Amino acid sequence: MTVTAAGPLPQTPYDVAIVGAGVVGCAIARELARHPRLRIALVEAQDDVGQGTSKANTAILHTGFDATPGTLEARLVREGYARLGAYAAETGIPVERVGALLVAWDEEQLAALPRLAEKAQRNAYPDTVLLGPGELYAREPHLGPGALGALHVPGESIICPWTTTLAYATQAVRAGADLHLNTAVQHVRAADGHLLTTSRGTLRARHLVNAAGLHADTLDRALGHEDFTVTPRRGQLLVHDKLARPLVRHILLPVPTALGKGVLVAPTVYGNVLLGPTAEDLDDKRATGSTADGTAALREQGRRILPALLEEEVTAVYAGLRAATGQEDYRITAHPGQAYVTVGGIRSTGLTASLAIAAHVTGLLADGGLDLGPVREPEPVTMPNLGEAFPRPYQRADLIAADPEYGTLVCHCERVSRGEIRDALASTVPPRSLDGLRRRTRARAGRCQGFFCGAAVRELFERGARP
């Protein structure tokens, strides 16, 4: 019921904690939050929901059509897909169906798209078509030279997903869930349940969720496991400006490899173009900086893919860290005995399971002794569309003749209207930086990335957020 970001933290233990509020741990709450004799708290280490590996996310809704057939993780994603695309339906949450294709550039590549497409039927998603290179390019005419097939598959789409996460914790909080901020896990321990030790006191629960995604490993050991090592993966991207929307109609996808689904050229839902990422593997979990190197490779791999996409503006360069750990499925794991769940190795596929991952998880701490209670299904919410190909508040005459607001451009690259900041500011879970007001809003992130808006947009910020 409360979003809390300072100051002491309840002494009256909840029913269940889950540490972490990104896309998976937002959802977990969600789930629970359904449940209203339950006190739940979500917990989160930074000051906003989204913070870590699903703020970088690729932002693509995947049937699973890839996904290795018989995992955990193939039947989450292929159950995320339609309960994620119902949701998006019904919240506002922008969704493309955009479609795939898988682009063969050598005959090893060639040969292995039939499999692929096997694959696809083993994991019941029947609607992949092989093409020739004839109508590959009749589709993607902008494609660099010499593909020579792909396979299409018409169910993957783009979604947001920083609204996705946005409206898991709203629902969460609406219903009754506290939203702890600022608030580290530094230790846990067994007390009557759980008693975790962070950085704003004590708190405790007598079930607990480690949804910490690069920290899961971490939170894990202190609990007596060993199950498994997050390696920080390191996804570098280019995001390209709405000029180049033009040049790409489905995302493009390579050959799967070992270290995951390669480089893609994709387009956004707020009508950019994506080209990345990389895999790097490396030692530090904080490592979220672009390297010149990633960026020189990304840019090698997308003249080959896209050759036109190089001559169109760069209007950012992010990068993400994925929890890897070395295992082809999610690391979903009950330890009745202890009232703890794990929730771990949850990659890229992450966002589109999210809801089907939380039923999952919630039938464990079910089966593992917590009592559900009855079910009170949550408020409906409208999350903010921020999506280029749908109407904006500044396009809609009746809002702007209902609240004049609306129709007073603030950001210009993204046509952001005061009134957009004025409601994310005024909002269930509000953001406490520009950052967090870019994500609810997109102001400041267009090709002028803040220099013509930003002194306007921070003393909006400024003057209406909350302590």
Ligand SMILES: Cc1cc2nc3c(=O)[nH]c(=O)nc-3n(C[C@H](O)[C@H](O)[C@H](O)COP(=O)(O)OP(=O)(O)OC[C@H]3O[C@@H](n4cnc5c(N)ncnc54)[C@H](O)[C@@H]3O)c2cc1C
Contents of the next structure:
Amino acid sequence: MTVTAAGPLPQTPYDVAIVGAGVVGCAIARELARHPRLRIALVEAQDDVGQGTSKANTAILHTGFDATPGTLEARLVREGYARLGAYAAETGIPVERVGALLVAWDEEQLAALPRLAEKAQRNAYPDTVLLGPGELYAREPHLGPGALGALHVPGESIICPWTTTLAYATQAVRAGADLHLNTAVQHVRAADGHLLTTSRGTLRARHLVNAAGLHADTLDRALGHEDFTVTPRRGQLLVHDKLARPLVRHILLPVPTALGKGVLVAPTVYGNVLLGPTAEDLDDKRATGSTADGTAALREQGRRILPALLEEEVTAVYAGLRAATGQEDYRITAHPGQAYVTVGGIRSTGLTASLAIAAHVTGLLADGGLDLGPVREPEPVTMPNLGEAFPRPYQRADLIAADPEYGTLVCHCERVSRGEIRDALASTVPPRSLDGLRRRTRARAGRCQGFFCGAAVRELFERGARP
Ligand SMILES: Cc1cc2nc3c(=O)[nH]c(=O)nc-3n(C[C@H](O)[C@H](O)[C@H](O)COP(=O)(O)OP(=O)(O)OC[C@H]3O[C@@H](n4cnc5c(N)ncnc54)[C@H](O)[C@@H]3O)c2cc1C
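Switch from the form predicted alone to the form predicted in complex with this ligand and give that structure.
Okay, now the whole complex, with that chain kicking things off.
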């Protein structure tokens, strides 16, 4: 059970090295770790898992009803939805099956709804229902005026993206995978397998998986492939205060048009309401900042969907970069002659599809000559609950009676206790920054954004990190 963030890397060759510990790379590491004979390295440039696109998305567990039928993405999203739904129930990752409404605001959009229902059928999702305006407004009384109807997609769900990545990483590490953080892969060359030059020295592996997200094209080129180019597509989002949560019951999706997928309003499992995302093609793979123009455009669109939302406070603004490739499918390709699999172009659905991508990639590695050996199911993990729909530690008298630290709140906006912070600092994949601690506990994620609790949280973090 090893997580390293500094010092030299092991020199014994690994069976498989996975570059990138986002939700996809962590899922692949977890899947491979079910095979106890394999030595697995999960190699990440940053100081935590899930610090790339995986931490900044709209957190929807998609049914895949609107995927392009027949694509690999359509299949993996459908499978991933079922797999992650079951996995979340086992591990305590919060999921709420709130359902989605695709709202039509004009005749053209209304005419598109039956076609979308038919597309859902072709994606093996038969449960959509067309709603007239009466039923739509009965379901969503705060919707702006003028909606003509909607398509109800009951299976669309909201999920905690942070705990998902962490659960995969935790299980992989406990099953024996090595997680090397602060390890940016700089060069790769063939040498009896792969010789990776990283910011922490060299590392050898017989098989290589490229799950480098926005940088998957760069690594792919280093291995001699010109298959795709990643153009980051920024999505900015506004997080509204918890007082806005009663305004919306479903995920409110726009009807996709030729101009794009549009802006949604969605509840989060933490009890907030999201408005976004924008879709801006950029050159800079680090441009995760928000802009005044982006925020203004979102508010303009939000005004029509849910006017009362505009009256509510915005708690936070964030942006994520989709790994767009200009192609309508994932770029998952096996190169068996090189003992190498590219997992590129995982654009807008990678959280949902992650477990199915992992199973698919494991199959490709086996087809390419990796001897998986026997399977041993990993020890189940139970993740701390960050969701409002399930009891949090401060609400559980049994837990507090057994350990009063769960009754001592540190972050009052998000009701995070000392016990949860202590547990996160002692966990298998502990945080290395206050942001990492936030993704594990919600501390400092509330309406004061750490203004009141920041010093106390920092003190606990520093004490925990350096006992
Ligand atoms: C605005 C937005 C909304 C979205 N909404 C949803 C949604 O509702 N539902 C859904 O299912 N999906 C959604 N997605 C998509 C989903 O977030 C992504 O598909 C998923 O996070 C991709 O995961 P990843 O592991 O491939 O990439 P990442 O999370 O970016 O991970 C790649 C990792 O590789 C590391 N790396 C890169 N280069 C190197 C190197 N040379 N050496 C070592 N490490 C390296 C990076 O540091 C990074 O941690 C959304 C995305 C965005 C941007």
